[in-house]
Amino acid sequence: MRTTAEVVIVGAGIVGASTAYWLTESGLRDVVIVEQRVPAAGATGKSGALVRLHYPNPHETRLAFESLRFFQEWEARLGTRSPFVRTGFLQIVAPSDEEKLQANVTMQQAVGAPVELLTAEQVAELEPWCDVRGITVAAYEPESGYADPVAATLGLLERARQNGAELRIGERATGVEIRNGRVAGVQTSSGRIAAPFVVLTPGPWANSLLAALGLDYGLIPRRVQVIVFRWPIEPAPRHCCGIDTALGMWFRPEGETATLVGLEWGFRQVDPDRSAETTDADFVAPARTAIAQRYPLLMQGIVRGGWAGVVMQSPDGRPLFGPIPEYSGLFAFLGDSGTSFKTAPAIGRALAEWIVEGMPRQDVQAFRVTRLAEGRPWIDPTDYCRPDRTVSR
């Protein structure tokens, strides 16, 4: 095992994997990824892994659009089978949010995102098994869908490994070593790795590492749940992925016969080392009721399983990433708030460009880690959701 590296990445979720991929594609070879469990064992592996473009701001929309193109080009870039499944995506809102939806679609189209507005009648034509009552207008993304989050993570890590990176599984980072205000390396459960650059992508385990550095970003690890319903008919209808903020729900196909459902429901702060990975029994009924309001046949859906994961919630519900100004050579991706799988290819590229080129090519200042200390929390006037929402989508 290496005792020195050019860059050490803490955490082998999708963002850590993406960062390793881009660093090694840029020519760096001496990269070490430290993972306390196995790749994608945290929030990534529990994600619904929607790959969609709909955000109420241009900053995340641009990241998502760049990342969608990456998923679409996966086979050409990595030479392996793509984990991406194109289904189309629907954003459904309450009638009171129709003006916000229209404004967001206009913004998304301005940055080049393939999205269009549909009437309720057009939604019914697209998805004849969908109950469109209460829908006045929806946003539709024909190119979007979802991905296998574990396969995506493993694919990026394997390419990084082929490029020279070392993945160390079952090794926990216990601290970042600082000398004279600059990163000197990482202490792990197996020893020290000296390095001039460290990237923290530890998901819900961030707070202990940050606290040792005197940093506190108000991050809260929160437990979220999803459940899978098998359609009670054969063949099962094919349908889009979607987010329905009127019902506080998101959904996507799960294979050929089932639908995965997540809710804005039942979140609580937890210890990520002691949080149950299975769905609570009392989650089933509200999930079934919610999805049946759009797909009535799923009121008789057969429960085929579910899971729970822990996401790290930021105070304003938006990710913080980039350089940590207190310590030269330290970078981080923090507080993804359950919504950063789809933007991970672009986020990893930006982090890698900071290290290799000194500055990312895309403007990502909106995500800076200092914005909360500056008294400038992220507020989107056209957001449909509570600022503390997270549904691990």
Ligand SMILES: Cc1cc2nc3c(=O)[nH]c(=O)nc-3n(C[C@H](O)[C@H](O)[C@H](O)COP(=O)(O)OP(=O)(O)OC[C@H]3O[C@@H](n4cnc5c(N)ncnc54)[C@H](O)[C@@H]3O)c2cc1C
Given for the second form:
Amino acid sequence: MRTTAEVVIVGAGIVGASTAYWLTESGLRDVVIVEQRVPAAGATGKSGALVRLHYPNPHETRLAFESLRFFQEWEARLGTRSPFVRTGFLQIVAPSDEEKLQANVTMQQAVGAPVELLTAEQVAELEPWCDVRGITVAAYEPESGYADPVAATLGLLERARQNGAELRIGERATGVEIRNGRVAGVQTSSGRIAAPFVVLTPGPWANSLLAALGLDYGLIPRRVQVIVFRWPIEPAPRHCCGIDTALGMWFRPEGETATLVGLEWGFRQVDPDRSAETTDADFVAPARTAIAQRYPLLMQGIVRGGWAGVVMQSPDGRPLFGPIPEYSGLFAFLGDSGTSFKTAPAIGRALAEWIVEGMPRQDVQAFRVTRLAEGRPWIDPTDYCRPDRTVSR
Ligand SMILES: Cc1cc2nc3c(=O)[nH]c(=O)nc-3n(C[C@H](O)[C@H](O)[C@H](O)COP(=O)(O)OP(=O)(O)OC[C@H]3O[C@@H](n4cnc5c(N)ncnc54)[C@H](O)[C@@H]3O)c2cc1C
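Given the form predicted on its own, state the structure of the form predicted in complex with the named molecule.
Shown next: the complete complex, the earlier chain at its head.
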């Protein structure tokens, strides 16, 4: 077991795994990842893991687009089976949000993202099982889909390990050591690791580590649920992934016979160490009613289980990441806000470039951790829902 490292990463969710991958791919060998439970034990393992491009701002669209390309190139880059499944993706909005949708698609196309506008008739052609009533226009991403989030995390960690990183499972970081305003290492449940750079990727467990450093970003851990319905017909229809903000839900295929559904409803603040991992009984009926409005056959869908995970909500609903200016050598990814599986490849790369090259190649200033203290919370005028809302997809 190493007692020194060039970089210590706290947390082996998808962001910690991606950061370890990029650090070691760029030549740093002496990287230690400490994980209190097992890899993907946090939000990542519970993620819906939609991999799509539709965001109401160019900053997240760029991260998502770079990351989609990464997932598409997985086999060539990592030499292992890709965790990504291409299904296509539909963004459906209420007619009152049609102008916002069109503006967002125009912005996404300017970024280079493969996105197009479909009429309701075109949606019906693409998705014969879908009830398109109430849809006037939708955004369609032919290349998007979803991934197995655990396989993605394990795949990135395994490559980092082959590159020389050490993964320490069942070891909890209890504090970051600071000397003269600079990071000196990490204290863990097994001892101390001296390091000039520390990257915090602890998901919903961030607050205690931050509080000990005198940092408070107003982050709130929130529980999010999903449920799986088996189609009541055989063969089950193939369908796209989708977000339907008119109905406040999102969905994707789960294997070949079922559909996974999430709702923009029922979130509550929790302690991530005490949050129930299974779906509440009162989640079933609203989820079934919502998905049946688009796929009426799923009114008879057979419940095959569900689960709940904890995401970390930031005050403006957008992630914060980069250097922590108070302490030289300290970096963090915080407040994933339920939307950071798909963007993790690009986020990990930016964090690694900061450490190795001094600056990320992509402009990620919009995500700086200081924006709330500056009184400049993130606001997207073309968003379809309240900025403070955890949406998790
Ligand atoms: C139900 C649900 C659906 C979602 N759907 C989507 C979606 O469709 N698309 C999308 O992009 N995103 C989605 N998300 C959000 C996405 O899963 C998260 O944004 C992402 O997984 C965050 O990854 P992370 O690595 O930052 O954190 P986490 O996955 O939470 O990982 C943090 C890790 O750090 C470890 N850790 C914490 N503290 C310590 C410590 N002190 N010492 C050692 N280890 C520590 C934890 O055990 C954990 O393994 C969803 C989330 C949920 C819950």
